[in-house]
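For reference, the chain that follows is the form predicted on its own, supplied as C-alpha coordinates.
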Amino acid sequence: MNQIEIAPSILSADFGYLMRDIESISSECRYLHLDVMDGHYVPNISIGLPVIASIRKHCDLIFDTHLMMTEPEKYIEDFVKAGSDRITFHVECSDDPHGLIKKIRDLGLAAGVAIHPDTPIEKIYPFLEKGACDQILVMSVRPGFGGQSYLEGSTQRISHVREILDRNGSEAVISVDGGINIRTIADVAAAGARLIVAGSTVFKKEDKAQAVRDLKKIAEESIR
(Lines of atoms letter the chains of each structure in order from A and count residues from 1; the text may use other names and numbers.)
(Lines give C-alpha, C1' and ligand atoms only; values in the text may rest on other atoms or scores of the structure.)
(Ligands and ions follow the chains in the order given, each with its own letter.)
Protein backbone atom coordinates (compact mmCIF):
# COMPACT_ATOMS: atom_id res chain seq x y z
CA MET A 1 0.00 0.00 0.00
CA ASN A 2 1.76 3.12 -1.21
CA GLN A 3 -1.18 5.50 -1.10
CA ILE A 4 -2.53 7.13 2.02
CA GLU A 5 -5.69 5.56 3.42
CA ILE A 6 -7.74 7.14 6.18
CA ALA A 7 -9.60 4.66 8.38
CA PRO A 8 -12.25 6.51 10.45
CA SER A 9 -12.76 4.88 13.84
CA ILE A 10 -16.38 4.42 14.84
CA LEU A 11 -15.33 4.62 18.49
CA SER A 12 -15.98 8.35 18.14
CA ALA A 13 -19.20 8.05 16.13
CA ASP A 14 -22.68 8.71 17.48
CA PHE A 15 -23.98 5.20 18.15
CA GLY A 16 -27.55 6.45 18.13
CA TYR A 17 -27.01 7.31 14.47
CA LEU A 18 -24.18 4.92 13.65
CA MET A 19 -25.08 4.10 10.04
CA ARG A 20 -25.78 7.76 9.34
CA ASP A 21 -22.27 8.62 10.51
CA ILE A 22 -20.68 5.76 8.57
CA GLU A 23 -22.55 6.69 5.39
CA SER A 24 -21.38 10.28 5.76
CA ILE A 25 -17.76 9.21 5.18
CA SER A 26 -18.19 6.15 2.98
CA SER A 27 -17.60 8.05 -0.28
CA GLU A 28 -14.26 9.43 0.98
CA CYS A 29 -12.49 6.32 2.27
CA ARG A 30 -12.18 2.57 1.73
CA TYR A 31 -11.53 1.50 5.31
CA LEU A 32 -13.54 1.59 8.53
CA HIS A 33 -11.70 1.05 11.82
CA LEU A 34 -13.46 -1.05 14.44
CA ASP A 35 -12.04 -0.87 17.96
CA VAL A 36 -12.99 -3.90 20.06
CA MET A 37 -12.23 -3.49 23.77
CA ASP A 38 -12.90 -6.10 26.42
CA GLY A 39 -12.42 -4.20 29.68
CA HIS A 40 -9.44 -6.42 30.59
CA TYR A 41 -6.54 -5.47 28.35
CA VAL A 42 -7.78 -1.88 28.26
CA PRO A 43 -9.90 -0.01 30.84
CA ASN A 44 -12.91 0.36 28.59
CA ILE A 45 -15.56 -1.74 26.85
CA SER A 46 -16.60 -0.84 23.32
CA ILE A 47 -18.29 -2.71 20.49
CA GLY A 48 -18.48 -6.44 19.89
CA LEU A 49 -19.62 -9.01 17.38
CA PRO A 50 -23.30 -8.01 17.09
CA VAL A 51 -22.44 -4.43 16.15
CA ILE A 52 -19.92 -5.52 13.51
CA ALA A 53 -22.36 -8.04 12.04
CA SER A 54 -25.12 -5.45 11.98
CA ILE A 55 -23.18 -2.76 10.14
CA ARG A 56 -21.70 -5.34 7.75
CA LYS A 57 -25.19 -5.79 6.29
CA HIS A 58 -25.30 -2.15 5.27
CA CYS A 59 -21.67 -1.25 4.56
CA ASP A 60 -19.17 -2.26 1.86
CA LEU A 61 -16.11 -0.61 3.40
CA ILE A 62 -13.11 -2.72 4.39
CA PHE A 63 -13.51 -3.57 8.08
CA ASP A 64 -10.17 -3.00 9.82
CA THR A 65 -10.83 -4.72 13.14
CA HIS A 66 -8.52 -3.86 16.04
CA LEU A 67 -8.75 -6.33 18.91
CA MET A 68 -7.77 -4.70 22.19
CA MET A 69 -8.55 -7.80 24.18
CA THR A 70 -6.99 -10.72 25.99
CA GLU A 71 -7.07 -14.20 24.45
CA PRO A 72 -7.95 -12.95 20.95
CA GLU A 73 -7.39 -16.43 19.48
CA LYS A 74 -10.67 -17.59 21.04
CA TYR A 75 -12.74 -15.25 18.91
CA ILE A 76 -11.07 -15.04 15.51
CA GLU A 77 -13.61 -17.25 13.71
CA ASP A 78 -16.43 -15.18 15.21
CA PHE A 79 -14.98 -11.93 13.93
CA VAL A 80 -14.54 -13.46 10.49
CA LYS A 81 -18.20 -14.53 10.48
CA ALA A 82 -19.25 -11.05 11.64
CA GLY A 83 -17.61 -9.53 8.56
CA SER A 84 -14.10 -8.39 9.44
CA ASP A 85 -11.66 -8.06 6.53
CA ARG A 86 -8.48 -7.36 8.49
CA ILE A 87 -7.80 -8.39 12.07
CA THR A 88 -5.08 -6.83 14.20
CA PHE A 89 -4.31 -8.13 17.68
CA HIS A 90 -1.90 -6.86 20.33
CA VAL A 91 1.43 -8.60 20.62
CA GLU A 92 1.09 -8.27 24.39
CA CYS A 93 -2.08 -10.41 24.36
CA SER A 94 -1.05 -13.62 22.61
CA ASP A 95 1.16 -16.48 23.74
CA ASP A 96 1.56 -17.62 20.12
CA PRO A 97 1.38 -14.55 17.86
CA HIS A 98 2.89 -16.37 14.87
CA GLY A 99 0.27 -19.09 15.19
CA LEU A 100 -2.47 -16.49 15.48
CA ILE A 101 -1.28 -14.72 12.34
CA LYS A 102 -1.40 -18.04 10.49
CA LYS A 103 -4.90 -18.71 11.79
CA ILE A 104 -6.16 -15.33 10.60
CA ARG A 105 -4.56 -15.75 7.20
CA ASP A 106 -5.84 -19.30 6.83
CA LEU A 107 -9.33 -17.88 7.27
CA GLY A 108 -8.69 -15.57 4.34
CA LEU A 109 -8.07 -12.29 6.17
CA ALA A 110 -5.13 -9.92 6.42
CA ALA A 111 -3.37 -10.25 9.79
CA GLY A 112 -1.88 -7.40 11.77
CA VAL A 113 0.11 -6.98 14.96
CA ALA A 114 -0.36 -3.97 17.23
CA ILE A 115 2.02 -2.63 19.85
CA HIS A 116 1.23 -0.60 22.97
CA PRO A 117 3.24 2.64 23.30
CA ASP A 118 4.74 1.42 26.57
CA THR A 119 5.99 -1.84 25.02
CA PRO A 120 9.59 -1.80 23.76
CA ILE A 121 9.57 -1.67 19.98
CA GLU A 122 11.90 -4.68 19.88
CA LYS A 123 8.90 -6.83 20.83
CA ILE A 124 7.60 -6.64 17.24
CA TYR A 125 10.92 -7.20 15.47
CA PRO A 126 9.99 -10.80 14.55
CA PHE A 127 6.92 -9.48 12.70
CA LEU A 128 8.92 -7.02 10.65
CA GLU A 129 10.49 -9.85 8.68
CA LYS A 130 9.40 -10.28 5.07
CA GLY A 131 6.06 -12.06 4.91
CA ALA A 132 5.63 -12.26 8.70
CA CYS A 133 2.38 -10.28 8.77
CA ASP A 134 0.30 -7.89 6.67
CA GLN A 135 0.03 -4.90 8.99
CA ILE A 136 1.87 -3.30 11.90
CA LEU A 137 -0.27 -1.02 14.06
CA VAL A 138 1.75 1.48 16.06
CA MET A 139 -0.39 2.87 18.86
CA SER A 140 0.29 6.57 19.36
CA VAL A 141 -1.88 6.81 22.49
CA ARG A 142 -2.43 4.38 25.34
CA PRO A 143 -5.33 2.27 24.10
CA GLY A 144 -8.70 2.46 25.77
CA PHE A 145 -10.31 5.81 25.03
CA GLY A 146 -10.77 8.10 22.06
CA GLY A 147 -9.88 11.77 21.97
CA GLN A 148 -6.39 11.44 23.47
CA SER A 149 -3.37 13.50 22.49
CA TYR A 150 -0.63 12.10 20.28
CA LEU A 151 2.22 10.74 22.40
CA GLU A 152 5.67 12.22 21.98
CA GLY A 153 8.05 9.67 20.54
CA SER A 154 5.44 7.93 18.38
CA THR A 155 6.80 9.42 15.17
CA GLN A 156 10.25 8.01 15.91
CA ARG A 157 8.73 4.57 16.53
CA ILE A 158 6.94 4.71 13.17
CA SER A 159 10.14 5.74 11.38
CA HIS A 160 12.06 2.94 13.06
CA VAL A 161 9.47 0.34 12.01
CA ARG A 162 9.46 1.74 8.47
CA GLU A 163 13.25 1.47 8.25
CA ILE A 164 13.29 -2.15 9.35
CA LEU A 165 10.40 -3.18 7.10
CA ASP A 166 12.16 -1.63 4.11
CA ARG A 167 15.46 -3.26 5.00
CA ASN A 168 13.75 -6.65 5.26
CA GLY A 169 11.81 -6.23 2.05
CA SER A 170 8.51 -6.55 3.90
CA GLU A 171 5.34 -5.24 2.29
CA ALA A 172 3.50 -4.96 5.61
CA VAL A 173 1.50 -1.75 5.94
CA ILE A 174 2.17 0.57 8.87
CA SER A 175 -1.02 1.72 10.53
CA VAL A 176 -1.16 4.35 13.27
CA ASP A 177 -3.94 4.87 15.80
CA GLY A 178 -4.28 7.68 18.32
CA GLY A 179 -4.19 11.45 18.44
CA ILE A 180 -4.41 11.92 14.68
CA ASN A 181 -5.50 15.37 13.56
CA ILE A 182 -4.56 18.02 11.01
CA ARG A 183 -1.48 18.93 13.08
CA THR A 184 -0.08 15.42 13.60
CA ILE A 185 -0.96 13.56 10.41
CA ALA A 186 1.78 15.07 8.23
CA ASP A 187 4.57 13.75 10.45
CA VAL A 188 2.89 10.36 10.75
CA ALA A 189 2.62 9.98 6.98
CA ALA A 190 6.13 11.28 6.35
CA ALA A 191 7.44 8.73 8.85
CA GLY A 192 5.96 5.90 6.81
CA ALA A 193 2.39 5.24 7.94
CA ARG A 194 -0.09 4.54 5.15
CA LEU A 195 -3.25 3.35 6.94
CA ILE A 196 -4.05 6.14 9.35
CA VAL A 197 -6.82 5.83 11.92
CA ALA A 198 -8.77 8.95 12.90
CA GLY A 199 -11.68 9.04 15.32
CA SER A 200 -12.83 12.27 16.91
CA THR A 201 -11.07 14.33 14.24
CA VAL A 202 -13.58 12.88 11.76
CA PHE A 203 -16.73 11.93 13.62
CA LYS A 204 -16.89 14.93 15.94
CA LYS A 205 -16.91 17.31 12.97
CA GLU A 206 -20.09 18.70 11.43
CA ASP A 207 -18.84 17.87 7.92
CA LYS A 208 -17.29 14.45 8.41
CA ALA A 209 -16.55 13.83 4.74
CA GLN A 210 -14.63 17.10 4.52
CA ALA A 211 -12.67 16.13 7.63
CA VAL A 212 -11.52 12.95 5.86
CA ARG A 213 -10.60 14.92 2.74
CA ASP A 214 -8.61 17.43 4.78
CA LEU A 215 -6.63 14.72 6.56
CA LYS A 216 -5.88 12.86 3.37
CA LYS A 217 -4.78 16.02 1.56
CA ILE A 218 -2.33 16.99 4.29
CA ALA A 219 -0.96 13.44 4.50
CA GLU A 220 -0.51 13.13 0.75
CA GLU A 221 1.26 16.49 0.55
CA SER A 222 3.72 15.34 3.21
CA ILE A 223 4.93 12.38 1.13
CA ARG A 224 5.33 14.10 -2.24
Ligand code: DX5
The other form holds:
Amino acid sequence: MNQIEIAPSILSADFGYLMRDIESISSECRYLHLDVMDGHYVPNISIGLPVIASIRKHCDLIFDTHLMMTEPEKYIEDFVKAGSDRITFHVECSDDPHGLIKKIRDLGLAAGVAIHPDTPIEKIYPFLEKGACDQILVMSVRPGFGGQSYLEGSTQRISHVREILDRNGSEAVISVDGGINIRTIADVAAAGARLIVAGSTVFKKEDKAQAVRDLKKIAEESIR
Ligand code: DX5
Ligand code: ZN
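Switch from the form predicted on its own to the form predicted together with the named molecule and print that structure.
What follows is the whole complex; the chain from before opens it.
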Protein backbone atom coordinates (compact mmCIF):
# COMPACT_ATOMS: atom_id res chain seq x y z
CA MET A 1 0.00 0.00 0.00
CA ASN A 2 1.71 3.16 -1.07
CA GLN A 3 -1.24 5.44 -1.35
CA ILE A 4 -2.88 7.16 1.59
CA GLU A 5 -5.97 5.45 2.96
CA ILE A 6 -8.13 7.13 5.59
CA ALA A 7 -9.91 4.71 7.91
CA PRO A 8 -12.66 6.59 9.79
CA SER A 9 -13.17 5.17 13.30
CA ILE A 10 -16.82 4.78 14.22
CA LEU A 11 -15.98 5.19 17.90
CA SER A 12 -16.86 8.87 17.53
CA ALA A 13 -19.98 8.28 15.43
CA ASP A 14 -23.51 8.75 16.74
CA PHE A 15 -24.40 5.13 17.49
CA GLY A 16 -28.07 5.99 17.38
CA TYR A 17 -27.61 6.91 13.73
CA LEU A 18 -24.69 4.65 12.95
CA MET A 19 -25.51 3.68 9.36
CA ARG A 20 -26.40 7.26 8.52
CA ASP A 21 -22.98 8.36 9.78
CA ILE A 22 -21.17 5.53 7.93
CA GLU A 23 -23.03 6.27 4.71
CA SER A 24 -22.00 9.90 4.95
CA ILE A 25 -18.33 8.91 4.48
CA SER A 26 -18.52 5.67 2.51
CA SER A 27 -17.91 7.22 -0.90
CA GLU A 28 -14.76 9.01 0.37
CA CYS A 29 -12.77 6.05 1.69
CA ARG A 30 -12.24 2.31 1.31
CA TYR A 31 -11.69 1.37 4.96
CA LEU A 32 -13.77 1.53 8.12
CA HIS A 33 -12.02 1.25 11.50
CA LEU A 34 -13.87 -0.71 14.17
CA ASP A 35 -12.67 -0.38 17.77
CA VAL A 36 -13.47 -3.29 20.04
CA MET A 37 -12.80 -2.58 23.74
CA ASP A 38 -13.26 -5.10 26.53
CA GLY A 39 -12.97 -3.05 29.74
CA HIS A 40 -9.90 -5.11 30.73
CA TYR A 41 -7.05 -4.24 28.41
CA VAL A 42 -8.44 -0.72 28.17
CA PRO A 43 -10.59 1.11 30.73
CA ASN A 44 -13.58 1.41 28.40
CA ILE A 45 -16.15 -0.75 26.62
CA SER A 46 -17.22 -0.04 23.05
CA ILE A 47 -18.78 -2.26 20.41
CA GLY A 48 -18.51 -5.96 19.66
CA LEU A 49 -19.63 -8.76 17.39
CA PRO A 50 -23.35 -8.04 16.88
CA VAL A 51 -22.70 -4.44 15.90
CA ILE A 52 -20.02 -5.42 13.38
CA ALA A 53 -22.27 -8.13 11.91
CA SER A 54 -25.12 -5.65 11.59
CA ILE A 55 -23.02 -3.00 9.85
CA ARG A 56 -21.63 -5.68 7.51
CA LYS A 57 -25.12 -6.23 6.07
CA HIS A 58 -25.29 -2.64 4.87
CA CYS A 59 -21.71 -1.67 4.10
CA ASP A 60 -19.04 -2.79 1.61
CA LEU A 61 -16.05 -0.97 3.10
CA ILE A 62 -13.01 -2.95 4.24
CA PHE A 63 -13.49 -3.65 7.95
CA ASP A 64 -10.28 -2.82 9.78
CA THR A 65 -10.97 -4.34 13.19
CA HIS A 66 -8.87 -3.12 16.09
CA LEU A 67 -9.08 -5.46 19.06
CA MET A 68 -8.27 -3.76 22.35
CA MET A 69 -8.95 -6.83 24.40
CA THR A 70 -7.24 -9.57 26.37
CA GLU A 71 -7.23 -13.12 24.95
CA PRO A 72 -7.98 -12.03 21.39
CA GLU A 73 -7.29 -15.58 20.13
CA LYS A 74 -10.57 -16.78 21.66
CA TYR A 75 -12.70 -14.65 19.37
CA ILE A 76 -10.99 -14.60 15.98
CA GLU A 77 -13.41 -16.98 14.24
CA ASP A 78 -16.32 -14.92 15.59
CA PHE A 79 -14.89 -11.70 14.15
CA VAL A 80 -14.38 -13.42 10.81
CA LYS A 81 -18.02 -14.54 10.85
CA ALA A 82 -19.14 -11.04 11.79
CA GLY A 83 -17.43 -9.69 8.67
CA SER A 84 -14.00 -8.38 9.61
CA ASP A 85 -11.50 -8.13 6.75
CA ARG A 86 -8.43 -7.19 8.76
CA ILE A 87 -7.79 -7.93 12.41
CA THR A 88 -5.23 -6.09 14.50
CA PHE A 89 -4.51 -7.17 18.06
CA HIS A 90 -2.23 -5.67 20.71
CA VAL A 91 1.10 -7.38 21.04
CA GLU A 92 0.81 -6.98 24.83
CA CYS A 93 -2.37 -9.12 24.84
CA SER A 94 -1.27 -12.38 23.31
CA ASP A 95 0.97 -15.14 24.66
CA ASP A 96 1.51 -16.44 21.14
CA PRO A 97 1.35 -13.51 18.72
CA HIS A 98 2.97 -15.43 15.86
CA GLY A 99 0.43 -18.22 16.26
CA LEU A 100 -2.35 -15.66 16.32
CA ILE A 101 -1.12 -13.99 13.11
CA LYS A 102 -1.08 -17.41 11.45
CA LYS A 103 -4.59 -18.14 12.68
CA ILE A 104 -5.91 -14.84 11.30
CA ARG A 105 -4.18 -15.37 7.97
CA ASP A 106 -5.30 -18.99 7.70
CA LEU A 107 -8.86 -17.70 7.93
CA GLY A 108 -8.15 -15.48 4.92
CA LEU A 109 -7.76 -12.13 6.68
CA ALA A 110 -4.94 -9.64 6.93
CA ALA A 111 -3.27 -9.71 10.36
CA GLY A 112 -1.99 -6.67 12.20
CA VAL A 113 0.00 -6.06 15.36
CA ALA A 114 -0.67 -2.93 17.43
CA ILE A 115 1.74 -1.30 19.83
CA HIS A 116 0.81 0.83 22.85
CA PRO A 117 2.65 4.16 23.13
CA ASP A 118 4.27 3.03 26.40
CA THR A 119 5.63 -0.21 24.92
CA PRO A 120 9.15 0.00 23.47
CA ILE A 121 9.31 -0.51 19.70
CA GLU A 122 11.85 -3.32 20.23
CA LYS A 123 8.94 -5.45 21.40
CA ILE A 124 7.60 -5.60 17.82
CA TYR A 125 10.91 -6.17 16.03
CA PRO A 126 10.00 -9.80 15.25
CA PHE A 127 6.85 -8.61 13.44
CA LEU A 128 8.84 -6.19 11.28
CA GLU A 129 10.58 -9.09 9.57
CA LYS A 130 9.66 -9.67 5.93
CA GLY A 131 6.33 -11.49 5.69
CA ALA A 132 5.77 -11.59 9.48
CA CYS A 133 2.47 -9.69 9.40
CA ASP A 134 0.37 -7.43 7.16
CA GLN A 135 -0.03 -4.33 9.28
CA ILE A 136 1.71 -2.52 12.13
CA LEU A 137 -0.58 -0.22 14.09
CA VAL A 138 1.35 2.47 15.92
CA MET A 139 -0.93 3.86 18.61
CA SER A 140 -0.48 7.61 18.93
CA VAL A 141 -2.66 7.92 22.04
CA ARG A 142 -3.12 5.54 24.98
CA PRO A 143 -5.85 3.24 23.70
CA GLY A 144 -9.33 3.41 25.17
CA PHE A 145 -10.92 6.69 24.16
CA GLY A 146 -11.53 8.84 21.12
CA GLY A 147 -10.77 12.54 21.04
CA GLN A 148 -7.40 12.48 22.82
CA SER A 149 -4.37 14.56 21.80
CA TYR A 150 -1.69 13.11 19.57
CA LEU A 151 1.40 12.01 21.53
CA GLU A 152 4.31 13.82 19.92
CA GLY A 153 6.83 10.98 20.20
CA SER A 154 4.64 8.90 17.88
CA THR A 155 6.03 10.43 14.70
CA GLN A 156 9.49 9.24 15.60
CA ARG A 157 8.13 5.78 16.39
CA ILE A 158 6.50 5.63 12.94
CA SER A 159 9.79 6.64 11.26
CA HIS A 160 11.61 4.00 13.27
CA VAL A 161 9.13 1.29 12.20
CA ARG A 162 9.27 2.52 8.57
CA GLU A 163 13.05 2.30 8.53
CA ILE A 164 13.14 -1.26 9.84
CA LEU A 165 10.36 -2.48 7.55
CA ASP A 166 12.21 -1.02 4.56
CA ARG A 167 15.50 -2.51 5.66
CA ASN A 168 13.85 -5.92 6.05
CA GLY A 169 12.00 -5.69 2.75
CA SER A 170 8.66 -6.08 4.56
CA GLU A 171 5.52 -4.96 2.77
CA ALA A 172 3.51 -4.54 5.98
CA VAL A 173 1.53 -1.31 6.00
CA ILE A 174 1.94 1.17 8.83
CA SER A 175 -1.28 2.31 10.39
CA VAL A 176 -1.55 5.09 12.97
CA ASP A 177 -4.40 5.61 15.39
CA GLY A 178 -5.18 8.43 17.78
CA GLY A 179 -5.24 12.22 17.70
CA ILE A 180 -5.14 12.51 13.93
CA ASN A 181 -6.39 15.85 12.62
CA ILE A 182 -5.51 18.36 9.91
CA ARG A 183 -2.51 19.51 11.96
CA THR A 184 -1.02 16.09 12.79
CA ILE A 185 -1.71 14.11 9.63
CA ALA A 186 1.03 15.58 7.43
CA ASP A 187 3.82 14.42 9.72
CA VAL A 188 2.51 10.89 10.20
CA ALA A 189 2.13 10.44 6.46
CA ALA A 190 5.59 11.87 5.79
CA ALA A 191 6.99 9.49 8.43
CA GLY A 192 5.54 6.53 6.54
CA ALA A 193 2.02 5.81 7.79
CA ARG A 194 -0.40 4.86 5.01
CA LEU A 195 -3.54 3.56 6.72
CA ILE A 196 -4.50 6.53 8.83
CA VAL A 197 -7.28 6.22 11.40
CA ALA A 198 -9.36 9.24 12.32
CA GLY A 199 -12.35 9.22 14.66
CA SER A 200 -13.40 12.52 16.15
CA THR A 201 -11.87 14.57 13.32
CA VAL A 202 -14.35 12.89 10.97
CA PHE A 203 -17.45 11.94 12.92
CA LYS A 204 -17.68 14.99 15.18
CA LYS A 205 -17.83 17.27 12.12
CA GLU A 206 -20.98 18.48 10.49
CA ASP A 207 -19.63 17.63 7.01
CA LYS A 208 -17.98 14.24 7.57
CA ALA A 209 -17.24 13.56 3.92
CA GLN A 210 -15.41 16.87 3.63
CA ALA A 211 -13.39 16.03 6.75
CA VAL A 212 -12.18 12.81 5.09
CA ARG A 213 -11.32 14.67 1.88
CA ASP A 214 -9.39 17.34 3.81
CA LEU A 215 -7.34 14.76 5.73
CA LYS A 216 -6.57 12.79 2.58
CA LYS A 217 -5.51 15.85 0.65
CA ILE A 218 -3.10 17.05 3.34
CA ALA A 219 -1.59 13.58 3.74
CA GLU A 220 -1.17 13.14 -0.01
CA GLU A 221 0.49 16.53 -0.37
CA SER A 222 2.94 15.68 2.40
CA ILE A 223 4.24 12.57 0.58
CA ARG A 224 4.53 14.11 -2.87
C1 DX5 B 1 -8.65 4.75 20.58
C2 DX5 B 1 -9.12 4.07 19.32
C3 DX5 B 1 -9.18 4.98 18.16
C4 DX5 B 1 -10.08 6.17 18.31
C5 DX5 B 1 -9.34 7.30 17.71
O6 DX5 B 1 -8.25 3.81 21.51
O7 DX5 B 1 -8.31 2.97 18.98
O8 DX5 B 1 -9.44 4.30 16.94
O9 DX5 B 1 -11.33 6.07 17.70
O10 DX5 B 1 -10.06 8.46 17.93
P11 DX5 B 1 -9.51 9.90 17.56
O12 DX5 B 1 -9.22 9.89 16.09
O13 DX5 B 1 -10.63 10.79 17.96
O14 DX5 B 1 -8.26 10.09 18.38
ZN1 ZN C 1 -8.53 2.08 16.91
